[in-house]
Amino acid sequence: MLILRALLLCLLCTGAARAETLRDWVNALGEADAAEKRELLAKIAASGNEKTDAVFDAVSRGALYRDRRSNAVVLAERDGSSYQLRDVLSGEDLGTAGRRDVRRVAIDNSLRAELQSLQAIARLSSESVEQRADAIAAVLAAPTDAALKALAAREPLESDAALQDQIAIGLALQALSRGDAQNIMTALKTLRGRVDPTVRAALLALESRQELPQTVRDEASRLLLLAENRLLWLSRLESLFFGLSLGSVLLLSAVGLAITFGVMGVINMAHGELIMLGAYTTWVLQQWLPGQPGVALLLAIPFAFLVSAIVGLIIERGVIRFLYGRPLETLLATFGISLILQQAVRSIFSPLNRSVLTPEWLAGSWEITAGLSLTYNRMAILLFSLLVFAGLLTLMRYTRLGLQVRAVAQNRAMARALGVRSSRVDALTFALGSGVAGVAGVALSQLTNVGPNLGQSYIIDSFLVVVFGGVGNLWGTLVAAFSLGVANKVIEPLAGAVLAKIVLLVFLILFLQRRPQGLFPGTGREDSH
């Protein structure tokens, strides 16, 4: 207790000693000689007390004035005739003084340009992040000793992690173009794995140094291939995401069909609108509940699964169910309600684009290092495409429905003689694989526009993935989608988008007609009518 009280006194003591050296500092500005002010100046700046912001502003302003009076420097106003002042760092009211009472403090122009810099190394230790950083990028945009070392002395106490590592980095940098070489050799070992474009090109040009010993020239090539080589993985690092990202956006809008298509054998080309009402009902809720697009992205879930699920009974009680055994019957007529539905929309809602607002806690990005950052929204579509997935396994092997639907899709004929009433388990499913879409259809919305033609843009790719993944199996799906994204990505920075996208489409016709089963044939319901 006692030391702890010894402790505090102590502290006490010390901030009001500082307090007490910055004042008499500043007052010492008033008798200084431009040498002293320099030098006192130097000192205010080093203090770290948050204070000396004011005090750098009034002097770049020239408001600092010695009242003659007290022998004070204090901040002085004009006003008419009088000064209104006020204490420098306090911001106190000390009342007003005649023109002659005051004589303003003088800088010299050599010493103005200086003030910047130390007005930098004043900031460095702000209280707001974005005052350090901007601090920190001033002084090394125009590094002297005094302020290198100033932010040498600052780093150990930086509390932010990315500013420290800043530090660390601008430290080294400016040390690789002043330093001899044993300090150079230090400054490289900090800046071993560092791929930031100005890090290589300092190495660059460190490496056709001729002065330098060949051994700090050796050690830089050698950081600047390692450099490369961590770009290089990054870079591949981050088109597999990309590619898992885009494998994700094809899972979503194909597990609904591998239901529909892949389980029921049922052709459905309105699958692309079913996706995109949706992402319209995301729309629609977040025009009902403005300010709240979070909320909104949430209810959506639930809600556009429950309104495609609907539009999905709908067609297979209405259309879908006299035409069981017909697939291109089936073709034809779902593709006229995808046409109707695209009109629909097209005449509720406007033919332009709707945007869908992202949620505060989607937008940004996740920095891992430099060179390789995550947007978020993309993982968790990620995720969620996963979670979807799961949760359609679980649905469909431990669920009544799920076994009733199996059941169907291996032998109707048996399943109804034991019970199963076939013709409600074929409504059920077709909505169950129409709301999966709904819910796609609020994933996307956060990547894509949302208009009339959403759903043209998946239908053809979500047939491909659940022919390619083996009709009447998830897990295809699953497989076929992420190697059809990643592929897409891996291919893309050789041959451009578009071309990638062509070469793919060649790639699966050949392989269907190589393997027309897909890569894990199922049992699906193909000749059981």
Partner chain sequence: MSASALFTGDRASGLTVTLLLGLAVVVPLLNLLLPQESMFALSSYSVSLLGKYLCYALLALALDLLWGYAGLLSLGHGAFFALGGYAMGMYLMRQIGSRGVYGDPELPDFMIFLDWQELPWYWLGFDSFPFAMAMALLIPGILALVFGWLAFRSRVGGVYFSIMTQAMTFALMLAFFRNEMGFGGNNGLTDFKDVLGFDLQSDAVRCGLFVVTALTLLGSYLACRKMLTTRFGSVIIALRDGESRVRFLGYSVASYKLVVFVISAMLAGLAGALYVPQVGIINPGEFAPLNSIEIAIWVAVGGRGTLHGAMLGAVIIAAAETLLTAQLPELWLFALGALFLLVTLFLPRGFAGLLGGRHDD
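Would you generate the structure of this protein in the form predicted alone, following the form predicted together with the partner chain above?
Since only the chain itself is given, any partners or molecules it might have are not part of what comes next.
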């Protein structure tokens, strides 16, 4: 017990001594000359005390005064003919004083220019990660010997890994421009494998410094080549991610079409407009729920499915059911419906594009390393497309409706003979494919603006995916969507966006000449209605 009491007393004494020391330094500013003030402020900055920020703020504002009555340095604000005094460290009200009772603690211009650097040194020990990050950036933007020394002392104490890494890179870059050959070689070890633009620029500059030994310049050239190679691989990984992202968009837009076109054999040119209706449903829900874009987006998934499914059901019952077995008439009729839907949206919502808000939890990106970052919204859409595909596959394989759809698709006459109501299955299948198109519209609203022509951008690509994958095969649609998406993003950097699409189209034409059934031939309907 005695030992504990002694330790507690020591701790209290240590804290009191620390506070008293800082107060002594502050009070000493009142009588110090310019050189002494510089030394005192450097001590205050290096103290790590949380009150130092208030001291530097007061110094920079010229609000520090020496109270001639108590010889203490206080905060003073003029109030008419008197001054309102407060304690610098605690903010305690100290009453008022006359003009002759206080004297401003003045600083010269050279010291004023160093205040920002000193304040940054003080904030290196702040509890706030944001303040420490700002302080590190400020020190590296205007580095002085004292600031760099404080930064080097801070590096092993920094608890945030990202900030510690930032300090290490910053100190290494400073060593490249300030250090001798030995220090530069040590700094180059720290910068090995870094691909940041500032690091590569520093290595490039180091290569051309003829006053340095050849071994140092050779090492800089080697690290620069290593960084360029690493950057190239990161760029390829990023292209792969964008290819998968494009593939997920193609999968969402084509998987509904794979049902209506692949299973039912209906060429639905209004499929893109059903996607557009899903996107507009998201926008409308965000208008109904202002300030809650995340909730609106989640609610939009079932609502968009219902809206597009109901419209699809009306199209099937009103038009398509009379045109089964006549693909050309079906194509023309659904093309006309697509124009009607576009004009209806223009009349209701205006022809201008609408912006759908991205929820906070989908904004931003995950920076894996410098040169490779993955956006949250694209990762979410990639995952969402796979979930939709898995749900659709489960429905088609393990539910009564899926069994009836497959039965009608393989042999309509036999299915009818077994009691399957084929016309009802047709209607439900078309509604299902339309509803999935609406869900695709929800996802697309997070990547682009919503407008009447939104669906037109995806209808041709969707047909290409379905045909390439194999008509009536959902797995083929999955493989085709991701294959075309990745191939498109791989070719784009080499040939441009337009030429990449042309190359893929030529490839598909040649491929279908050799394999007209696509990658995975399905068991489509052979008999007519």
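Numbering follows the first chain given and starts at 1. For the two forms, the rigid core is made up of the largest set of C-alpha atoms that agree within 1.5 Å on superposition. Please read all numbers here as calculations on a predicted model, not as lab measurements.
K.L.:
Quick one: core overlaid, is R100 moving 2 Å or more at the Cα between these two forms?
P.N.:
Yes, its C-alpha moves 2 Å or more.
K.L.:
Rigid core superposed, CA of L111 - does it shift 2 Å or more between these two forms?
P.N.:
True for L111: a C-alpha shift of 2 Å or more.
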